[in-house]
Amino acid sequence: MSQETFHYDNGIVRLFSRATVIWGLTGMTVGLLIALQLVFPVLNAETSWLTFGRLRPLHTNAVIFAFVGNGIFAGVYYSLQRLLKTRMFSDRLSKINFWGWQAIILSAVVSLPMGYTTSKEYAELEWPIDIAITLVWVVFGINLIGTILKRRERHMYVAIWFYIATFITVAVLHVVNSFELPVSFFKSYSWYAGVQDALVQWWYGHNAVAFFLTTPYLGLMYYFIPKASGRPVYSYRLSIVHFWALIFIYIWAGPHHLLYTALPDWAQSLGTVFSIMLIAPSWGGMLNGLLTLRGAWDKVREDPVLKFMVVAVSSYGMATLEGPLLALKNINAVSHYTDWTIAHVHVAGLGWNGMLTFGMLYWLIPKMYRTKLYSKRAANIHFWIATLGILFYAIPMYWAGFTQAMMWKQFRPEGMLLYPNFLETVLQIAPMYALRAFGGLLFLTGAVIMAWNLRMTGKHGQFLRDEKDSAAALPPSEPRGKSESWHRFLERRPVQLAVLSFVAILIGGAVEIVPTMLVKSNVPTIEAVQPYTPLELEGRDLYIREGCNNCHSQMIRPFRDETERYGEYSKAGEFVYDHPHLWGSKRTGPDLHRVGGRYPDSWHYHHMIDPRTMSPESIMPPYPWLVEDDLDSGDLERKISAMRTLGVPYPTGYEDLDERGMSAARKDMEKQALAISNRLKSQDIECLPHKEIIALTAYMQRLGTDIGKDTHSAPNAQKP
């Protein structure tokens, strides 16, 4: 059969590789800054867009979607062309994919520090950006599928199975989780409320880790480890089991983030069961990667690329064993809301994603520039610095997590909490936070060394934009032969493989989410729970804007230590009007679900201006602009209307304007604001009713008060 000549597009790979390095350095720098803010609160600088609450989602988005996201595209665009023996389907779509993705990242860089956020973890970007993400992802999918369909290789290699599953599942996750009702160009409310919103969020959040940070990187592992080592994949059969078991089981595991919360027990149990089952396929993939290097260990000792990849795959194995263990209820009761989770996440993020990305770039750049790596010694230095960075990051965070859990749960012999003041725990783990920051500095330093090394490699080489190759055209499709296995047949049927992947990931999500949405008994209502007043709704939006949920939970679990410290445990019916939920995933500060009525208005006023006036050693940032800035309530009527559309029972016509241009909602807001202002005045504080602090105080004083004052007056209450 005659050979056809074609050219691979290295230009798009270089663009994504450069973006990976640039955004990696950016995301890690922001991460280092917020780590230092927990050690030196003065670094918050009393500037609204530089506080921990606003920068933390910027860090996570920059690392996940900018650094890792660009790394995915770089690796996929490079490997896909060579695995299929064809150029990408469309150079134009490749460029749209690149520039569209960078525009999305830039919009996050601008919008998140400005406080435009949905508050939903790993999905904080507001609705116009969500639409842009959808469009760019579809462009990537068209380019991916189009390239597969015009391939010159009959069978699709295992890496491509993972690329297909990634495209399909991320699209489903993003669309379902992003159902939101716009109020304005910069504001929306989640379509789901309370328990339902929490379930959908963590179905998305866990599987964003699974299908954005894991499955595409497994595809890259299956391509780059054999290429870098010169060894074939250890087991083709294990690859098949690994792929199908992983994508089917992973999608069920999200509820393990919500153990002991108000989520129905049956959903929690499903999350636990499937999380434990995940150990088998996850370790199957890890072993397949490591055993591919059998007989090549001498090369591993010499080649920095393989060193990075060995640590990456080992980190993947550690994280995917620890994750299911953390889904066991007895372990989760200790780990959840502590820095143990932070350690776990960063073993995976720094070790698995970071180290594999570094190894991939060290292999890619010399290939595309037709030269050797500029400094092998510098790459080895980078490897050891990065590895030490992971250790200095993770070990102190594990220690901090264990310390937090033990201190929170200890009681005196007479039955009172041994450490009733939450701040005592914070002070105890302060040295661990300092060591964590040092580990982050090491990891960032290694990345800077890599950026210099890759830059010098490019300068001493010559970039090959269009790489020539040849292959025979794909012959006409044939029916399945008698000796051909079903999966071997499926490997030359990309559409069927994509459909089966879609069905595999859809089952788990549907089984968990649909009953929670449709069966009312799963979320029992409480008659005493009423919608937020207009002023409280505005205050809740300020709470979201400032990222308070990044440090404070609003979910008291049914443990003795939590009910003693915070008050009555949280009920599902208390959250039916919460769009979105604000349960949180980490307690850097205390839980706030029962904070309403615990302190006078003046306490909240002083606490927001300067937390250290109320708690001298607090690490919370100050928020003086809340006292200085007027509340922007121009969208109040639209917010009330949106909430009614979402099922919140505000009175009919509540937002309608009268002949004077005033709505009943606005009148109620002004009346409540004046009452709070007057109470502050009686406490010797002059604060005008239209200031932001008034609205935030209204919201804080409402929290946990709907089901009776006796349920939020804990005997061992502590100051935040």
Given for the second form:
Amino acid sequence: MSQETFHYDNGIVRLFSRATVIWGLTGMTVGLLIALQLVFPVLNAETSWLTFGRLRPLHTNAVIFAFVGNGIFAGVYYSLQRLLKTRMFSDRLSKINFWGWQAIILSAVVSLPMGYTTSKEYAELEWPIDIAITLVWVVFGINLIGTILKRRERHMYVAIWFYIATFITVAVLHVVNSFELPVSFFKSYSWYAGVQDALVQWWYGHNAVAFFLTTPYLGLMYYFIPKASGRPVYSYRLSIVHFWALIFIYIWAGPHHLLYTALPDWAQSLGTVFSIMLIAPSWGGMLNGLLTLRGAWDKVREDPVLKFMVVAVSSYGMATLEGPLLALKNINAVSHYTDWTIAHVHVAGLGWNGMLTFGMLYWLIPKMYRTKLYSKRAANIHFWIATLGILFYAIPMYWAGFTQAMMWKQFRPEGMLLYPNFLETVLQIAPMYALRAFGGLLFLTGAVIMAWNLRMTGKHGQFLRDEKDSAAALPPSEPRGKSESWHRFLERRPVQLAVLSFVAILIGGAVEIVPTMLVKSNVPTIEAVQPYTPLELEGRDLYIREGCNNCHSQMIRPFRDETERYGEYSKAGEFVYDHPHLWGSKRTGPDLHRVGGRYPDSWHYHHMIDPRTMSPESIMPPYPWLVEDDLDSGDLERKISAMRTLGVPYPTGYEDLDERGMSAARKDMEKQALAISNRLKSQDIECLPHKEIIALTAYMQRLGTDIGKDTHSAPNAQKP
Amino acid sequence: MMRYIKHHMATIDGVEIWPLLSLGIFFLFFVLLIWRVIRMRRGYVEEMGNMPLAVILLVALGAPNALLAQGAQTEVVEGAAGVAQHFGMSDNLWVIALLSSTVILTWIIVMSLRILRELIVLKLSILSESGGLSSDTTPQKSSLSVMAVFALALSPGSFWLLVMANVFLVVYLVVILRNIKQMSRNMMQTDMELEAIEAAEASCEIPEETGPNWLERLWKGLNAHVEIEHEEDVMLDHAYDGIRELDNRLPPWWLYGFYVSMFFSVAYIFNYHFFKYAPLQAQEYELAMQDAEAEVDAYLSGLAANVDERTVQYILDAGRLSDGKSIYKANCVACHAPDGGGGVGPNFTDSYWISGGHIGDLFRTIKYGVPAKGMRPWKADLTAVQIQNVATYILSLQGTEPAAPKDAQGDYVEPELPLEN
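Since the one above is the form predicted alone, can you give the form predicted in complex with the partner chain too?
Shown next: the complete complex, the earlier chain at its head.
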């Protein structure tokens, strides 16, 4: 067979590596800032785009999609070419992939602090960006599949199975979860409502973890650990079993984010049991990674690259054992809504994704620059600082999580809450928040050292843009031989493997989502629940804009302490008009589902201007602009119309303009706003009816009040 | 389906059909078992016969991997395959047959566990009735099901027989699972690979007389990897950019852990959704609330002094005032100002009151709130004594001079005089 000579494209790998470092530093800095905001609320600076609620999505998006995302591309573009003995399918597509992805990140950096958000966790970006993500992802897919098709290696290595599964599943998740109806260029409403929206969201959210933070990184692990250690992969069979088990089972586990919520019991139970069954497939990956290092532990002591990878894989193992345990009902009853979850995700995020990325970069950059790492000592320092950083981060957060959960749940013997004031439980763990910020600072410092080290490595080396290699051309494919196992056969059939993966990942989602959508009994209707009034709808959009859902849940679980603290537990039928749902996943502040009618309007007014006037020592940011800014209700008619399209029963013609250019909806809105303004006036507060605070107050006062009402006399004057 | 059968059976006479049915299933099971043993390859039977008792015990203790480490597994594979050939079945069919038998077995195990549970509950209730214990352990109505009737018919001897049968069934389930694993492994491998593995496994086999102790053997069995010195034997001919792959076996502890998690999952679903032993969340909430109510009632009825808005009295003493003051600082200052001068809420230093100015009125206002005026209820946050103390403190503020007094609201009320302490 004739040898063919070709060149690997290192240029694109370098671009993605640089982006990984730059966005990693950015994302971690934002993370450090919001961690500090919880200790020093003054850092919210009374500036809308600097508040915690807007920056928290920026942090998560930056570290997931910018840092890890670019890390994935860097690793995939490097390993794919070499595993298949070919250059990437198209240099142009590689470039489009790179610049398109950076453009998406930049648009996120601008739009999220401005308050353009869908509120759905890890899918906050608005619809135009969603479309851009789809396009760039397809470009990546074409480039990936094209490269596989023109390969010179007959069989696909396990890393490539994971890349294929990643491409397919992320595409499915992103498209299904991003179904939304645009109202304007910057605003859309989720196609799904309430329970359904929550289920789709967490099917997505959970599997974003699975197929963006896990499967591609397992692929990278399968390439970089054997390469860096020079050891053979421990077990080919384990690769096969854990790959298929992992992608099949992972997709089912989403509902474990919604235990004890209004999600139907059967779906919750499926989430729990598939989480438990996920332990072994996840650990299969960890075992194959760690056992590959058998006989290379002396190298691990010496080589910083392997050190990073060992901590990464161990963190992966810890997080994937902890995750399923958190999916058990009795543990989730304690852990959910607390910092325990934050600790859990950071063990995985900092440990698994962070450390593996660092290890990969320390190996990759010297290779491409044909030199040695500039300072091994600095890399070792980075390793220890980062490891210490993870500990300083995780331990206080576990502590905080337990403490707060226990404080929430304690009762006096007389039958009242021991800590009725939510704030008391927050202040108790404030020192833990400070320690956590210190841990984050350590981790960030390590990353800065790495950036410097890699830069110096580049300076002292010579970049090899096109790396030469040669391999025999691929002979025509043969039918399956008698001695060839079916999986071995599948490994040289990329299309079949992709189709099978597709089928494997569809089953779980379909079994859970389709019945929840179609079977009526899953969401028992409550007659008293009515659509939001136009003013409340506008207020709800402000709630979304400010990212209130990042700290406040709207889902009271059926526990004695929660019904005592917040009121009757939340029912599925109460959320049927919630496009999107705002259940939240973390209680940095108290639940708000039944806050309606709890405080006078004046309380909300003062509390928004400065929370500390109403709750001394509160760590909530002040929102003075809500009082100063006029409500922009220009899209009101379009919003009503969009909601009707989504199935919210506003009366026909409600948004139609009359001869004076006014709609019935707008008249209702102004009437309700005036009523609130007058109520405030009676409490000695001058506030004009067209200010944002009026709309937000209307929404807050409505929250959770419907089920207490008589079915036939909903007191909202403008009951549509 | 379970519920349908249960319901149906409960309504017909002659529930003794249940034991008969179970007997039938057991009978069928043992016939199949004997059939299998008879048709089994001789080598396999001998291998089983030669197996040391310790190994069988280990198997029973849930570590069947130790057996694998003894090098018996190749025989097992051939044995199972041999049976399959006797039946004229392909490997695939055989695996399917084995898989369905695991499902049936699991079902049988769950059923008999259920009977056991009913029996235990019944026994407990009989004990508590005869012993005159509290009614807590009395079985609820639902547990007096067909199962319970059946369970009641069992003698103590058959109870333990049932326990033994259960243990046996579980062990057998594990063995079947192991066979499935071997079979599917067989199907996955090319002949060449199989040879390589056999060679490798032979190399990790250690002679009995000089071998390591049982703990080390168990460890080896649990991990089942080929030693690094022999890894060339299991090296596959794969090479991707210089990366090679070994063909080590799935670590048995991992594999059986995976099986256990599957078993747990089936049991979990059956427990919550078919047998409904464990309460779902709405019911769980009701139960928790009932318990809590009973607890609180028991506590309160044991308390001598239990003030409320009718019985509360205005008694000034230093302890009460300082407690009242700290409660006030923690909860009231946002609306009524630290010095009682008022803000969102009314001024406390004048003698004008919106909702009454006597200690009982204050007690009621604090306890239930006046939602129409913006005053929230505090009964969930403060105990009766705490409400009394903070009301006392508030009354004591009358006549003091706040920094920024709010205008008087409500009606004038003659200040109440404190009772002598």
